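Single chain ahead, by itself, as C-alpha cells, in the form predicted alone.
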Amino acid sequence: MKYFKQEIADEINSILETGIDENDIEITEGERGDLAFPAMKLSGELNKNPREIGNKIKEAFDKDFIKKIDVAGPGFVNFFIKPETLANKTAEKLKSDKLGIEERSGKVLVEFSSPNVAKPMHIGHFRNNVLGDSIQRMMDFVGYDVYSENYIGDWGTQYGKLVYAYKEFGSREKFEKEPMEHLYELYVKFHEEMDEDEDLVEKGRLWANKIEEGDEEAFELWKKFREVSIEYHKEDYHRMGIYFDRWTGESKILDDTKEVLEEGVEKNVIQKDEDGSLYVEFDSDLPATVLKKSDGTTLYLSRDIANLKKRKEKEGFDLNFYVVGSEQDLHFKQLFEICEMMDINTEGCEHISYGLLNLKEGSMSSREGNIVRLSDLIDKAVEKAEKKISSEKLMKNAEKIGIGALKYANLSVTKQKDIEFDWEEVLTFEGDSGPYLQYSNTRARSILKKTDEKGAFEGEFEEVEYSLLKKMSMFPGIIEDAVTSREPAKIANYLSGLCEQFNSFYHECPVLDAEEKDMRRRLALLEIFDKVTTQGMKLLGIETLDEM
C-alpha cells in the first residue's frame, strides 16, 4: 500500500504543482475505496474550494493502477485500486526477503536489560527485555548494523554493602550451593539490619571504597558476585530467546570516567565543592546533580557520560539507544545536556523511555524482598499453557506459547503507557494475544502443508479476500512506522487485526475444496499471510509453531 500512496502523492503534485507526500494519503475502507486524499489540506494554499481541487485531480489523474476515482463529501478524493494490480504488487513486495523496504545504513547500539549484580530479575525487567530485543530485531531487519549490549549494574555503594553483608552474615556453603539465592538473601538482610543500625551504611560505604581502590579481598568477592550473577541471568535470557552481542558494565568504564571528570573540570562544566565532591549546575531548568561524592566514589551519571563519549568517539555508533524506564527520564536529560556542555557529540543518542509495570497488590521492593521473579513469571505462564494443551504430543510447545503470551501482553501496549500487572489479563490465551497470533499462523500453514499446489492470483476477489489482501499490503509501512517511532506495539496490534481478518476469511472461504481459480487465489493469500505473520512475530520475538 505504501507504494501506491507514494505514486498517488507524486501524481497529485504533478497535477497541482504542490508538495504533499505519501503521509498525506490516507488508507480507507469500504465504499470510500482504498486510499483517499483530503483536498481540504490544499484549500488555503491554492485558494480554491476543496471539491474543485478534488475534481481537478480526478480529471487529470493518469495512473493505470487506478480502477476509478470519486470525489466525496467536503472534498475527499477516493481512489479505488485495481484488485489484480494490488495483488501482484503486494505479492512482489511481500515475497521478497526485506518486503520491499528500502534498506537503511548505519551502526546502531541498543542497550537494554541491564540488571544489577546479586539480584534476580523481576517482572519489571520483562518489559525492558522484550522491548529492547524487539527494537534491535526491527533495526536489524531494515538494514542497520546492530549491536545489542547488556550494560549491567555492577559498581557503586550497594556492592560494598553486599561484601560487608557476606562477611558478616554470609555462608560459603550456601553461596556455593545457591549463589544468587544467598546473595539476594544477604541484600535483603542488610537493609533490614540497616533500619536498626545506621552505622551499617557507613560500613557498606567503606567496603565500596575498598572495591574501587582495588583492595584484594573486596575486589575478589565483588568479582565472584558479578560472575555468578551473569551466569544466573543467562538462563532467563535463554528461555526468553534473547541474546546479546556483548556484556559490559559500569566497572568496565572506570578509567574513562576518571578522564572525563578531569576534562569536565578543566572545561569549567563540572564544579568542585569544598568537600571534594564534583557537581554540575545547568543553565536550563534541570536541577543540579552530583557526579562524584566527597569520599571519592563516582556516581552512575558520571560513568554514563564516559560511556557515551566512548561509544560515539571510539566505537563510532551512529545511533545509541538506551532502553530504560520512565523513572530515569531526568537522568537522561541531565546526561545529554552535560555531554553537550562538554562538546561531546550526542547526535543519535536516544533514551527509549517506557512506562512502569505495577502490581495490583502494590509496589515492588527489592530491598524488602517483595518481588515477583522473572523466572517465576515464565514458569507460571508455561504452567497455564500446559493446562490449555490437550495433547501430550504438543506439550513441547508450552514454553513457546507461554512466553509468547507474555511477550505480546507487554509489546502490544504502547511503550509510554504504564501496565498494571494482572495474571489473568497478561496470561490470557484468547483473542488479542500472543497465542492467537501463533494459532492463526499455524492454521494457515496447516492448509499449505496439505497441498503441492502453488498460489496464483486468478479470478475475481470476494470482499473478505480483498480485505485480507489490503491489510497485508500495509505491512511494510507498519514496519517502517515502528522503526521510526521505536514502537513494537505498532507491529503487535497490526498482527492482531490481521489475524482477525484472516480468521474471518478462514471461516467464509474454503480453500482446498474450492473451484481451481478460487483455490489458487486463496492459496496465494495464505502464502503471503504465512510470510507476514512469521516475519511479524519474529520481530516481536514470538516463535512460530509447527502444530498447535
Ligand code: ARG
The other form holds:
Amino acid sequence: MKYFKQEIADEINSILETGIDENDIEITEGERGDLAFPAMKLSGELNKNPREIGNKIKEAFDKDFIKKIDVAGPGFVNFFIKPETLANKTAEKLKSDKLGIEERSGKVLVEFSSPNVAKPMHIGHFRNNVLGDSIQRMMDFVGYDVYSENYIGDWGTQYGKLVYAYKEFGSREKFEKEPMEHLYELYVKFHEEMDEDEDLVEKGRLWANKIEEGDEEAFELWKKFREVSIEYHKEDYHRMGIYFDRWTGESKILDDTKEVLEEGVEKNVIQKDEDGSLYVEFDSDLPATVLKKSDGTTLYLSRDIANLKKRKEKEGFDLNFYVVGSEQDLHFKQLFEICEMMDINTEGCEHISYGLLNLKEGSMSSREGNIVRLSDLIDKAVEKAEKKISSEKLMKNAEKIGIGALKYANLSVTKQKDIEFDWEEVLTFEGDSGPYLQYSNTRARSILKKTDEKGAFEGEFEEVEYSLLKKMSMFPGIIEDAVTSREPAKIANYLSGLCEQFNSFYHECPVLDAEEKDMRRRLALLEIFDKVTTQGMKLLGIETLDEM
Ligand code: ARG
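Since we've got the form predicted alone here, give me the form predicted together with the ligand too.
Okay, now the whole complex, with that chain kicking things off.
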C-alpha cells in the first residue's frame, strides 16, 4: 500500500502544485475503495472548497493502476486500485526477503531481562523477556545492527546478606544438588529472621563490604552464586528460544562508576554531604537521590550512569534501549536527567516501560517466597496445551503451543497496559490467541503441501479474496509502525485480524477443487499468507508448526 500512497501523493502534488506526502493518504475499506485523500486538508491552502479540489484531482488523475475515482461526502477522494495490479505489487514486495522495507542503519543495544542473581525468574520476567526479544527481532529485521544484552543484577548489599545466610543456615550438600532452590530458600529465611533480629541487617552489610573489598571467602561465594544463577537462568531462556549477544552485570562496571561519580562532583552536578555521601538534586520536579552512601558503597543508579556513558561514548551505540517494568519509571527519568546535567550524550536512550502481568490467582511477593516462577508458568501452559491436543502423535507440539500461547498473550497487549492473565483465553484455538495463529498458518501450509501447482493472479477476485489480499499488503507498513513505536502488539493484533480474514476465505473458497484460474489465484493468496504469518510469528518469537 505504501507504494500506491506514494504514487498518489506525487500525482496530486503535480496536479495541484502542493506538497502533500504519503502520510496524507489514508487506507480505507469496503465499498469506499482502497485509498482516500481528504481534500479538506488542502482547502485552506488553496482557498477552494474540498469537493471542487476533489473533482479537479479526479479529472486530471492519470495513473494506470487506478480502476476508478469517486469524490464523496464533504470531499473525500476515494481511489480504487486495479485488483490485479495490487495483487502483483503485493506479491512482488512480500516475496522479497525484507518485504520491500527500507533498510535502516545504526548500532542498537537492546538490554532486557536483566534478572537479579540468586533468585529464580518470576512471571513478571516472562513479559519482559518476550517483549525485549520481540523488539530485538524487529529491529534486526529492518536492518539495524542489533546487540542484545542481559545486564544482570549481581552487585549490592543483598549479596552480603546471602553470603551471611549461607554461612549461617546453608548446606553445602543442598547447594550442590539444587543451587537455586537453596539460595532462594536462604533468601527467604534471611528476611524471615530479619523481622525478629535487627542485627542481621548489620551482619549482612559486613559481608557485603567483604565482597566489595575482595575478601577471598566472601568473594568466592559471591562468584559461585553468580555462576549457578546464570546457568539456571540459561535453561529458562533456552526453553523460550531467547538468546543474548552478551551477558554483563552491575559488577562489571564498578571502576567506571567511581570515575563517573568523581566527574559529576567536579562538574558540580553531584553534591557531597557532611557524612561523605553523594547525592544529586534536580532543577525539575524529580526528587533528589543518593548516589553513594556514607560507607562508600555505590548504588544501582550510579552504576547505570557509568554504564550509559560507556554504551554511548565508548561503544558508540546509536540507540540504547532499556526494557524494564514501569515500577522503574522514576529511576530512568533520574538516570537520563543526571546524564544530561553531566553532558553525557543521552540521544537514542530509551526506557521501554511496560505494565504488570497479573495472574487471576493473586499477587506475588518474592520476599515471602510465594512467587510464581517463570518455569512453573511455562510448565502449566504446556500441560494445558497437552490437554487440548487430541492425537498422541501431535503431543510433541505441546511445548511450542504452550509457549507460543504465553508469548502471544503477553505481546498482544499494548506495553503500558497491565495484563490480567486468564488461562482459558490464552490457550483457546480460536480467536485472539497464539494457537490460533499457529493453526491458521498450518492450515494454509497443509494445502500448499498437497500440490505442485504454483499460484498466479488470474481471473476475477471474489470479495473475501480481495479483502485478504488488501490486509496482507499492509504487513510491511505494520512492521514499520511497530518498529517506530517499539510495539510488538501492533504485529500481534494485525496477525490475529489477518488470520480471522484468512479463515473466512478458507471457509468460503475451495482451493484445490476449484477451477484452474480460481485455484491458481487462491494458491497465490495462500503462498503470501504463509509468508506473512511465518514472518510475523518469527518477529514475535512464536514457532510455526507443520501439523496441528
Ligand atoms: N536487575 C534489575 C531488576 O531486577 C533490572 C535492571 C534493569 N536495567 C538497568 N540498566 N537498570 O530490577
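So that the term is clear: the rigid core is the largest set of C-alpha atoms that superpose within 1.5 Å between two forms. Residue numbers count along the first chain shown, from 1. Quantities reported herein were computed from a predicted structural model and do not represent experimental measurements.
Once both forms are fitted on their rigid core, the CA atom of I20 lies 2 Å or more apart between these two forms.
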